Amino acid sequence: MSGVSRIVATGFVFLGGWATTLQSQEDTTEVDRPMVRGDMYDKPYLAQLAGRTAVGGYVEFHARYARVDGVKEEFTFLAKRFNLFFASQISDFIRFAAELEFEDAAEEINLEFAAVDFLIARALAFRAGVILVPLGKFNLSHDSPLNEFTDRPLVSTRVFGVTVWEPGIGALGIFPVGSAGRITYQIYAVNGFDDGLITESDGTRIPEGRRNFEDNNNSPSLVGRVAWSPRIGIELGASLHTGPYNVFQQDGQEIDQKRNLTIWVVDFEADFRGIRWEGEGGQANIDVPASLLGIYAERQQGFYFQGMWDFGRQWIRTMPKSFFSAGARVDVLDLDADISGDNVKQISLGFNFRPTGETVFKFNYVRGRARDRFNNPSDFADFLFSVATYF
């Protein structure tokens, strides 16, 4: 039996759907419909898989101009990310996937998935590695050749910490709600964040606790999302990460408070009238230890809310494939919800051309201000262009 065949026929389609990345929703059906649209076991690379294990990934590059109150403060070309992606089948039930990603031409390289899955039941996997955590759907599905904006959005980056993967433990599966919906969870021990994310910046910044590769405090954290989508196209989702980011016990005895990072977060997706809604938002709680109190956030929290229409599918007759997308995307960043100021707010314009559905040109201009803790404003615009391709 070749190795397509194998999987439908063991059910490695129901975690995952093989390949059905970018399909339009008319041509996805229940039975090959991802977990989570854009997630590991959803590239398009996998289309192509034959034998035991495949490799595929994305490049991404950037041109940017950006002014800060009317003065150029960049104008540069950047070599973005270069991430390979590689899966294989071991067996009926056993399954491995991986991403490595080179950003910034390789300044930076970091493993975010390495996982093994035990397929047990359509409801019941299990799963241990590199895990990239159900924190929001964003984090699961942020690739850039899938995303419609050059830039990730703000609450995903700097307050959730996307991307974050973390060595752990867990579960995932999916239950079938009617003849066209289902429940889908992912739950997860992990090590958590340290405490980074208030000892590397002049302030709490959550994605400084991100790489605690080796459990700092001995004391995992809990990471689950659970989305309900009562039929394809629509999606609500749930996520919560919490647990102890500082070392509150050494050789078995008390030396600290044991202090908390909780971070919750909904998300959305929906197809309403040929426009694609989607949107992220929530809320990290922060155990400030007291010396630093009123000086750190205790609080902080965003959302994210775009719509993006596609339109011009086989205007161009040389290129059957191709469409062009519109749309724009409101992003509201609060790194300290109880002060008046260190927030950013931010409109982004979108434009977007699709020779293929894995290959997209960028064309974006953002508008925004953001204040500092004095509530000092200050205002800046961006003119960026990117172009991102799967292979």
Given for the second form:
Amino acid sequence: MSGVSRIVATGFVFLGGWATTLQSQEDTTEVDRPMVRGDMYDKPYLAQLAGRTAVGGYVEFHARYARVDGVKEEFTFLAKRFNLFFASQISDFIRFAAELEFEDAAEEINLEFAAVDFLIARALAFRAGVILVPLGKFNLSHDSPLNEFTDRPLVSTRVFGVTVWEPGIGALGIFPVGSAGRITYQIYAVNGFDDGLITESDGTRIPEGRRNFEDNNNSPSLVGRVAWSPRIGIELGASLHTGPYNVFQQDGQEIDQKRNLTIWVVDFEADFRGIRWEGEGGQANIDVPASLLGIYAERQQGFYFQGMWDFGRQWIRTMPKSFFSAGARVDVLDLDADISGDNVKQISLGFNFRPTGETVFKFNYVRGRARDRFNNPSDFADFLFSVATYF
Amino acid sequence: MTVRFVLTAFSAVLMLAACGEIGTEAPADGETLDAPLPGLTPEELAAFLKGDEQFGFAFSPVLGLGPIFNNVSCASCHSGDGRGRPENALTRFSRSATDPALDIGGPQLQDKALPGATPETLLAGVLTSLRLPPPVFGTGLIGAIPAASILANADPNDQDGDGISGRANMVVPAAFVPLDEPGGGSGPQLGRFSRKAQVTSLLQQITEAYHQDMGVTSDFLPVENVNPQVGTPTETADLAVDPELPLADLRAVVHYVRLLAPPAPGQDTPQRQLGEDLFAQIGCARCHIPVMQTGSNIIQALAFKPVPLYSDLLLHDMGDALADNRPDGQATGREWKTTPLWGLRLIRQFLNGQAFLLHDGSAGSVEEAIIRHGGEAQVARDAFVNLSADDRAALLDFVESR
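Since the one above is the form predicted on its own, can you give the form predicted together with the partner chain too?
Let's see the whole complex now, leading with the same chain.
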């Protein structure tokens, strides 16, 4: 039994015991709250889940105009995403959900999620299948109609690899804390990243090693997230994804050193004084072969932080549910924390119109500065318009 | 509170707009190192842009990087098409002028390797030479200067008795260089490129850069460079099928580099005028020849053009302080090609505010580079040191404005 599976097994036994003690407890007011706001089991289409299976999804369109150092770099329209959701309540104890993504006009097709849940108690469900891994809240809840900005946060996509899905197995659950608070957890054994994060790129690029439908090195990785929420609207989460990424054994022979990738993420959301704040940040530590040091980064990190203000709810009489939002997001990305260059800093300003909560028209202005490995700066500006809607 | 938040956001946009910066600003003409020569045809420009992309293209292992290598792209050594810095300098090594130490990995040290391969190490008893990547712009103009014009300045036996000889490095081009390639031909040709003028053609310089610096094979050098210091077959760590670089891409890069314009010099001022006079008076211009002329060329933008490079492209004994004591072709261990001084004005702009001069990047300023001159340049160097402070400042201002 490898170290990882031993930890997972111990975790299950421990959680199982805890869950049975909790089953008798009175459920609190937060019972209807989703595990994670916007996650697989918190989508608008699920309101229609009357029969056995419901189908829904979202679409997203972009118009992009981007300039770099005074030169037009991009002026394009994108059929960015068309995602289908499926959910099925098979019995009181068994549910299933899936998400199929068609990205860039179906150039890329991904099964982002397809997992069966065995619901034993609120505090313990088992999940198996293709899992959107709990590596930061953004990975769990990234639907374009929810995301307030056209582009996803830099650190989430480029260091944490959003979206990261992988086959795996594990457990999740919710524990009430006090009258309105709770703690949620998810923990899975998954295939983990592979050496693509080195071999598919000219520097360490974690997304190149993600989404392995098979484990390249026959040693699973462990991923988990714990979140504490004192009341609705406030949540603090911490996640970890750790495990070996390279092929270090083959046919029972040791052929290389075992090299680990460990990513930790903290995330938060808070509704405070009429503004919805959220953010996440973290770091990836990558064991890089000594013969590649100086070119491939051992440490990458960053964060994003955003605030959105909703207003104008009654402004358009013919659309009583419509409202506007305005806000800003700051992104800091450092693709090599051991040198002064190789980083990006940007600020995004956003203005959104939502005819209803499920549809959004986004207008964004993004201004930033990227630095190469020499630390030479390059300035960019993006003017983005996008539409996204659930269906 | 919320109103203030929105106001702040909008005033931020307004502030950016007021600076005229809302869509970012382009550097002014002549302020970059990667501009094309003026007067290119649309076809020449299209191929130039293709090469530009390829120059910046960074190889991943699956696309051909390695098995052993130094860096991942041309641009990761030649920053902004300019020079590099000591961290990405190359080490050349050999046993003697006639023994390039091929059996132990010479003549270039590849200190990076893919997983499964072993980087080379320097073994005892070899001669080494550290080489800072030089700028690549203007090399097409350099290649278009008739060999006779360059050789006319050579004075190997110092017959004019000015203490400055100037020798050509006559080199036999690599076997893969077509005879009709600029710099190609049967028998020894005039070397113009690299720090000891040991390379005769851009095609050879660039094909070998792919092969040696990045481990990328091409039609011209289709067999991987391997580390002979280990018993495991180095190629087994390689992930791409050879040749890894399509000929079209290689040709595009050669074309691109050939058509890169030197940046424009800074404005003339009375002080710089004085500096220019002193530059000639104290003998700098004997080696750093201000202007040469190209001959006929199939590319109009290269034909019969002045080349304000401040170099004679010849080898000079630069004294003990600069000697690497490693001969390279006909160049001795004390000789270096006169470094062109064009573009020095922008040296800091593409190296994050730092300056690295001389063959190994060991000088941090133009003044330091001059003071380290010796050998044939000793007289000019001493004359520089003995100038009045104002004159020295004028000369430095002139050199730094090229």
